[in-house]
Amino acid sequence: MNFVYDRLLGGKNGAIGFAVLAVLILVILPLGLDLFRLNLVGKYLTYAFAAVSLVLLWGYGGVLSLGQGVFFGLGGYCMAMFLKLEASDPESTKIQSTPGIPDFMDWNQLTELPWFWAPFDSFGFTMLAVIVIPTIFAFIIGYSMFKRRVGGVYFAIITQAIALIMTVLIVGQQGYTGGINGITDLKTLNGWDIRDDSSKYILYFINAFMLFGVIIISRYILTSKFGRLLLAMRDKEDRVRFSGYDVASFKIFIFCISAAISALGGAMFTLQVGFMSPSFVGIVPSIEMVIFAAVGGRMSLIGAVYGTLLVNYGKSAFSESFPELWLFLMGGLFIAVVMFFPNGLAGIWEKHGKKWLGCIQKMQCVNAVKVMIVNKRASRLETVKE
């Protein structure tokens, strides 16, 4: 029980700010929005995996990632290739040149499905690759940098240049990703209808689940032995070197799980929306993760939470009210919580909310004791009386 408790829940303040998050999810949000709004949390929540990702990576580990759309993007593109692959059935393609291949291959003049696509017909296949497939090229990624001690503001610099490099591939092969407009027309889940209203609200609830769970285990990871070493290897990394520990292995260990992260959130964002685009891989959704985490706490696995819901909710109601200067608004948003809140909401939480709460609970033990001391004198007239 104290394992649960202290490892998994972080403790009292853990358990708490945990039990707060889930009843706003779980029963607060799907009880006063519409399908419409609730649609648009659940696509919320998914970059929210991407933001406890750089809790991890950025937040304990001290390494920014600028590039962890690439990661959301592959687990999203490997789900709608095995959805796009049901939907393209040789009975709904038969009017193409070539039945049973996706449309917009059949556009691009192939007549057959490319290799790589044909694993994608199985389901367990997909889900399996859906965490492998962006490990192993997080793997690759960091063994290529942290091995050669390259860190920084440079690692940041370089995973962005690898954002922008794969959105190009993916606009550039337009007959096997779909181009530009990405894999769309998804419309079945192992014959499951999830364009209906009931395969929403189902949808929502498996993600908020899994997200939970990834909360879970990664509480687990910091505050584990390597959760310290973590937190050392951040604040005196030449320090932990010395001590004899492999510090280029731990870094590439934490950014591969941070992409295996990111990687379940792209693939729940493409059941929840229905496509995939590399509108969702490049540098401005890579940036808006980081801004996601910061301004939720970049210490905070709960915070990174908050920070999404209420970074995305300002940008649906800036861009609906301001279309033209919603993105200088969310930079001087993300300008002013590093200057102003280093530690985002949860260090705004940590510094004013506890007072505050500590206030309050002083407040209603002193109206406590005042109750006490007055029915005690009411008592003791009564007995005078009698």
Given for the second form:
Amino acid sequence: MNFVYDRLLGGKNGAIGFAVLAVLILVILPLGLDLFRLNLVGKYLTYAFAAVSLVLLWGYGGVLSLGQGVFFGLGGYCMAMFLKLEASDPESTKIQSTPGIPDFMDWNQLTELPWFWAPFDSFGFTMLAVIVIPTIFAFIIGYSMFKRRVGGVYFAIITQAIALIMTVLIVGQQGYTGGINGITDLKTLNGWDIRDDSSKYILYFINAFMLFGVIIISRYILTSKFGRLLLAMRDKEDRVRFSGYDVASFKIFIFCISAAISALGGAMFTLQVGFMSPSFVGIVPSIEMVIFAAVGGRMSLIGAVYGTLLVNYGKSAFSESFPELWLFLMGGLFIAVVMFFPNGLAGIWEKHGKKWLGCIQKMQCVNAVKVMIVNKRASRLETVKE
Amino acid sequence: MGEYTMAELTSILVMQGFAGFSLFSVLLLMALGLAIIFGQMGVINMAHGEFMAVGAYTTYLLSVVSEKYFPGFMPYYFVFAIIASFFIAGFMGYLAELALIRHLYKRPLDTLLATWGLSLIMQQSFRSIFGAREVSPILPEWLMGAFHATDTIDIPLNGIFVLFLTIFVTAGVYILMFKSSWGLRVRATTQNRIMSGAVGINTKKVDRLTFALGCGIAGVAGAAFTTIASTGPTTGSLYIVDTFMVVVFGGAASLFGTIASAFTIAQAQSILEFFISGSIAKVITLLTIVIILMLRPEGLFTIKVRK
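Moving from the form predicted on its own, what structure would you give for the form predicted together with its partner chain?
Up next: the whole complex, starting with the chain shown before.
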């Protein structure tokens, strides 16, 4: 019990924060929003996976990846490939010159399924691939960079370049990837229609529970010895190395974990939104994921979720009514968060919110004490009278 | 490649190679500014592309103004545009350093995010002021046309001009960095900030001027850029990753490395572009750089810096 309470929920404060978030996502939002808006929230929550992964990697590990969208996209594309193959069975694609292959391949004069698409026919393989492929990719990048002690700004720039390469590749290879439009018209998952209302609700809740699962696992990682080493590495990497720890391996590990988490978000994104396109892979979405984590608080797993929701809410609210203002606001947000609130919403809460909360509690205490004193006096008076 | 004769192939190589020179010029001018800033302060300026766009828009404005009010001035405005671009972009860089960057020197990763924010604001400002459409200045006549080297080889004049401009700016930067007392101070600060402060160099002032200089050179890059392509609000961001790659690939704080890597990247991309599609050429170039950087993270050329 103590293990669950301390290690997985993060003690009293962590448990309260977690409970509040759970009530918000599982009760208040589904009751208060119509299905369209709720689906939108569900989409934002898939970005929250990436934001949480950046809390682990950047906030605790001190490694800034500007390529988190790559892993998000890889996860999403793996899922989309499976769904697309299911949607393009020979029956429903018989008007094509080659029935049985996805429509965009047919438009691009491909006559058979490329070899790397073939395994995505299997549901089991796809589920595995959603996690394993991005993790392997992260391992290759991480291994070659961290083993050579590349870090900091260099790492950020190179991951950004990888994000660019990925988008250019996806957009350029239209016949294999669907190009700029991405993979669209996804209909069913193993025969289950993902587009009707009930499945949208179900997917929303599956997504929410998976996000909670990810937060709990992340908390477990951060409260373990590994979490402490991560912090130590962030603050004084050399000392950790001199103490005999293999710094590179720890960094590779956390990079792989964060890639897997982002990929999970990407897969859920595809399921809920019904398509996947390169506009969720490139430089801009990747750096936006960083700002989600930064706004929520780079050291707070739960804060990252709030940050994601808040920034995305602002984005859709502003780009509907003042599209011009939004970029100014977003730019200002980047600057303000970095300069004035480096710990984001979580930092503001730690600094001011708790004080207020404590104050309220104290006031109650004062009142309680007053009531107690009055009662005592009254009873004393009564005894005197007697 | 069988369908080309040898002579045609040579012409293609020369002309694509020259197109590569234009790309090389813009990349090098951009990278020079970025490399100076990065080498000096370890700060990555994500808004560097937008400072280039400032230069490009300045040139555009000057061309419009001189066409409207001083038609006789048209043949000469471009020279003034280059100088104006340098000073306006430099001044904006100076302000950015003053207001933003200097508070974040201890946190390089945060500077990256803050300058990204700055770049978003600048992009939207361009869009609000100049509109979302791409604009291009009216070039003076002496920049138009081409130089006919042989029957099959045409070399555009604007490319030649930009190349000479680049050589001139690079030489200027070299003299400033390696032959002037100010350059000595910059290099001293790069190598050991605390010691430089101790011997009486005002490192903060050096930082500010270096940043302004880097941005000013980006402004010149922008002026040069207008002769090659048209400018839109997001033009700068299209080149920023390539420029980072040039700086990192060349080895930070090495002038020669920056030149060599800008040359390699631009030529590789532009020659490959002719034979395979543009996107694959870009992928291959960038991927090769990333792989080389993974094998040799310090870049092509490095100067030893004590950390």
